[in-house]
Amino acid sequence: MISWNDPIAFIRGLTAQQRKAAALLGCETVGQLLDVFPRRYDDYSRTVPIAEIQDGIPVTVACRVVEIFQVKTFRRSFILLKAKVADASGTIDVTWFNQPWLLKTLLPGTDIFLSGVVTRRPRLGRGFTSPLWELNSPETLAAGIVAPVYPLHGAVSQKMVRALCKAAVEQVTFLEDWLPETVRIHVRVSPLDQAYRQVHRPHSMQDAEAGRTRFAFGELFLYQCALRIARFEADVAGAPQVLFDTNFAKQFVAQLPFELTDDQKKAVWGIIQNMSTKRPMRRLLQGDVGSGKTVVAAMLSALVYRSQQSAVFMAPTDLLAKQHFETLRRFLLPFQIPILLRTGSARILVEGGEERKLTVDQINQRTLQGRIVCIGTHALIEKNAAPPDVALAVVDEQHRFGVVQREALAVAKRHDGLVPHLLSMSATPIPRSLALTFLGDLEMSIISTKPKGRQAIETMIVVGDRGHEKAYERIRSEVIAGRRAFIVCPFIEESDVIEARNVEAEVRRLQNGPLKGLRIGMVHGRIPTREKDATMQAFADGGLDILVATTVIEVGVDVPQATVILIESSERFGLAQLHQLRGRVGRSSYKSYCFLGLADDGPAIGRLRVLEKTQDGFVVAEADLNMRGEGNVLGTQQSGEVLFKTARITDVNLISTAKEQAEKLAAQDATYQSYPALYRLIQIMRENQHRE
């Protein structure tokens, strides 16, 4: 047997190719390996005649290579494989892509096991698209059994990670289960050895699940434990106190070119009254696109600076904190409250009526005097970066969910030991019955009406050529108008595979088709950032009227001037993140539209005509939840490693019970402490974060 954190050599008979290929997925160690968990399993316990495959459905066949040839495409680099297999019943095709090595390994003749899914595609005809194949013998790694999916990178193929997940869970004496067995035993989930057994080797379905359902409450677990740490930890420590401040308050609400809604003047009452105490605040204010947060958030930091402290506010990227920084700046400006703008392309201070650029010295000299108002990225919480008198912090993690709550394991002390008052921002409504488990510990301020004159977002289904020739009808009137248009598509250029609008061959398609005449620029995730930053601040200042774009969009941009947005592919994208999109129109007085591209009526658009019926993103974001499909992860970090690598948004039941064990425990140990396996795994989450 090998130990958990043996180098990978140590597994016997890998071979030179193999060992390569666990190197090219980071894993050095054969835990490393193990903890790679698959994305999702095909279930090829089914073998049937070739006759007899029904489309759609996974299935083994045991069949005989009869040709296989090279197709020539318009791609140089691009190579299309096709081939026929035949059994007794009958014979069928089967199409690979970019894997010219086939044509000297599957020779005619050759017996195979081919696994897959039978689909009828406009290109490629009926057959099996890029199936798995073994030789046909007793040893195979998916014919004929449930075959873990893993994720993939660079040239490594399933089938080398299939072999060398197989040899480790085989050969590894496993860690000992750091979940104490009463919570365990509680939960009724698998001792750790089994699920890595489970969902490296399961033998059904349901075996699988037992195995995954024990890493996502793992997960959930560990995490749940971590934030009643830092709870407990930012209590003891205490938290600066921000008295409210009535009659600047209603100065600076007085000076607003708009009148605050019911809500938003709740949330910052809610607000107020928490960081008007000793104990840190820990509040999350949600809201729909559009519904204002930004201004409560100015008029909190603006309390702050008249308590004669700092304020620090935390976007996800570059574009979006300069955003905030003019939006801030125009709030803040009348009562000479000084701003700066760090990020890693721009270092500005507004202070007493002047703009300047700052060098790095000077802008860490202007950030240790503190009381200031500090926009930035994620980098504002490193040493030095923040000022030393920050008491609130306010992270806009905008749409991405299931991070906006982890920020309570990163806010570093003070220098006087303070813990600052945290508010993480949600532009995605959560739906309720998630957010009653998940984010329970954390108190909510919801502003759910738009600010007035803001009007509802028409929102209709286009199908065919006739149906978009209504959507760029819109487009061209509103720019006749004087105003703008974003056209979303799903990918950068066009695929041999995949049936989809493409952002490379659109803007050519439209410049010299439909939209010919109108300026047209392009964004996507390709091209380089400032480049990206240039065409963004065009299309906002009025230099473009549409602007062709991959979801990059999707956060960070606020165009008033933009009323029309057409999705394209729109099947291809989940509902909240296309009304995630939607929200890029409707930010002004006029009138909004957005279009949902569809190339022909298909089964998508009963999913779609909720966002037909309803602005509420509650509704979308229940809806959403509901029809989602098992492949979806709670949440992803901004960078580095995934936060949930099993858990799934549909695991309520897992994330209420989560969160009531460590409750439980924390109740007899408020550090974990007496658990140490527990406890380890807790730091090093925590580390992980602060890292982040």
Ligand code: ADP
Second form
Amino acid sequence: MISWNDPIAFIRGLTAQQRKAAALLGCETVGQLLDVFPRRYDDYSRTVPIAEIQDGIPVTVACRVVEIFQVKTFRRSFILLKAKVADASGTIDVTWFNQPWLLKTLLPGTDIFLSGVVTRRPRLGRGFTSPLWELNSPETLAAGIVAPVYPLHGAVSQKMVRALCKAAVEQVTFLEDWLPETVRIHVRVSPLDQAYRQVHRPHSMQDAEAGRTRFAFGELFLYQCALRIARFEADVAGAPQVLFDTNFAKQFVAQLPFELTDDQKKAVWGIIQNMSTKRPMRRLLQGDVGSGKTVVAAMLSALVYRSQQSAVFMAPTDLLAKQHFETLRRFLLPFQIPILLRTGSARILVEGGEERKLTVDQINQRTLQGRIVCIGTHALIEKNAAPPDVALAVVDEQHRFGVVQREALAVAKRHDGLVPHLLSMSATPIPRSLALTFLGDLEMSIISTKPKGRQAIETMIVVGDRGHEKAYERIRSEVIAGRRAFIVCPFIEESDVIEARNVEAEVRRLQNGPLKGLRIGMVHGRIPTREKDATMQAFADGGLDILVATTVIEVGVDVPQATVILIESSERFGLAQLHQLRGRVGRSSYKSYCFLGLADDGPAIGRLRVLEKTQDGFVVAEADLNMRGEGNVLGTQQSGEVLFKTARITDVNLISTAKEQAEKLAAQDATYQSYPALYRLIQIMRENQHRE
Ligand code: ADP
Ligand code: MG
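Swap state to the form predicted together with adenosine-5'-diphosphate from the form predicted alone:
Okay, now the whole complex, with that chain kicking things off.
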């Protein structure tokens, strides 16, 4: 037997090619290999006689090769093989493309398994096209079984990974199960070793699902335990108490240029209640884009200042930090509250009615004095750039789950050991059950009504050239009326070069055609941050009419004069993301328009109709969840370290069971230290989240 942490090379019977494949997958040890989980399974367990094959349904046949030959084609680079295979019940045709070596492998008379789907094809007739095949031997990897489908990179084939994992599962000595036995038995999930076998070598689809369930539960349970420890640590440390001045709160509300909505008032009140205790607040403020979350944070920051302490306000990018700085500055101006902007490119202090650019030393000094409102990016807390008396940390636009997760696991302490109150603001409506997993026992505020005077954003799917002409017409007329437009090109995974080229080509096309004469700017991932910020600023200030961008604009830019957004290849975006993008317009009392561009009529239209019909982010989020459905794991790739590899958004029952069990165990041992294996994994999970 070989052990879990042995190098891949220790697995017996591997070919050099298979070892190379493991390296390409990024696996060095046997354990790392087995922790590559299949994305899904192909069920080839039904072996049927050839005569009974139904078109369109995946099947496996056990058959013998009767003949195989190459068909001449006109293109030399294209190789077409045709074969006839037979069993006792009949014969069927098979076609393979560009696999000339099969001529030498599948000699007539060879017994094989073929797995695939039979279809009737124009020109080729009825038969299998490029089916999986294997020699008929007890060592089969896919045919005749439930075959795992692994996530792959480039040069590695499914067959290769299946062979690797099969050998590994058979030879390895599994680690001891870290899940406390009482929990495992109560929840009735497989022991660890069995689960690995079920996942990599399932006997049936149910078997595979049982294995996945065990890992999903494990991930969710670990996460819940980590959340409870984080909460426990925070509670033990305690928070700075913030005493509120009701008169001041009234004055603040009175000087606002608008009246707060009921939901905004309720949110402020709920947060005030939390912060006047010594228990660190962990609260999520959810509100659709444009619902007015910033003013809530501004008011709380002012109240914190009034209680002789500091607040920090963190945005995901320098540009957004700058925008928030300008906004808060306006809200705080009447009260002479000092406010500081600290980003990679700017250090600005507004204090005593005057604005100053600061050196690094100066800003550090001023920060140390405390009693100030600081605005910046995440670096504020991470790089210890927060004032020593920070009582409230606001984290804005946390609609990437990964970031919310990290926030929940991290416990940033001040020098005196106290933990500041935390307010996460999110524009993505997260269903309550999910929010609970992400942030544990957090408090939640929801702003569901938009400020008065907002009009619904007219949303329309536009197909092909004729549809687009409608969108361009609207863009031109809005620009003439003094407004601005966003045009969004799709994000292209894994190639920002292609993505950048697309954006550039689109700008040229628009400049020479449909939007000739308008002032068009562009931003994409290949443009340096400084230049990008300048372009966005020019667009915000009115120096540009049109901004052609990738999804970099998704996060929070506030340009009230932008009234049109055209989203190209809209079928490539999730509904929630489209809703988020749509929220870039409709931020004023002007009527706004959202065009969902499609190249042609396709199946995507049905899905996109949801957006034509509703403006309600919760409805969109729900529809999005339902449509993404299975195979959709929790968490995102964007956050680097993936927290959940097997748990899915649809595992609602597992989520609540994991929470219950974590609580039950914590009742006996608040920090889980009497379960050393579990404790170690929790620590690793928390460290990984911090490291990002
Ligand atoms: P988000 O929740 O997306 O961060 P913002 O805080 O940027 O939304 O608010 C969007 C716009 O609505 C801002 O221009 C803001 O000044 C304005 N706003 C906020 N609250 C109200 C209100 N109660 N009445 C009218 N306008 C408001
Ligand atoms: Mg915002």
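Worth saying up front: this structure is predicted, and the values here are computed from it rather than measured. Numbering follows the first chain given and starts at 1. Definition used throughout: the rigid core is the maximal C-alpha set that superposes within 1.5 Å between two forms.
Relative to the superposed core, residue 24 shifts its CA atom by 2 Å or more between the two forms. Once both forms are overlaid on the rigid core, the distance between the two CA positions of residue 14 between the two forms is 2 angstroms or more.
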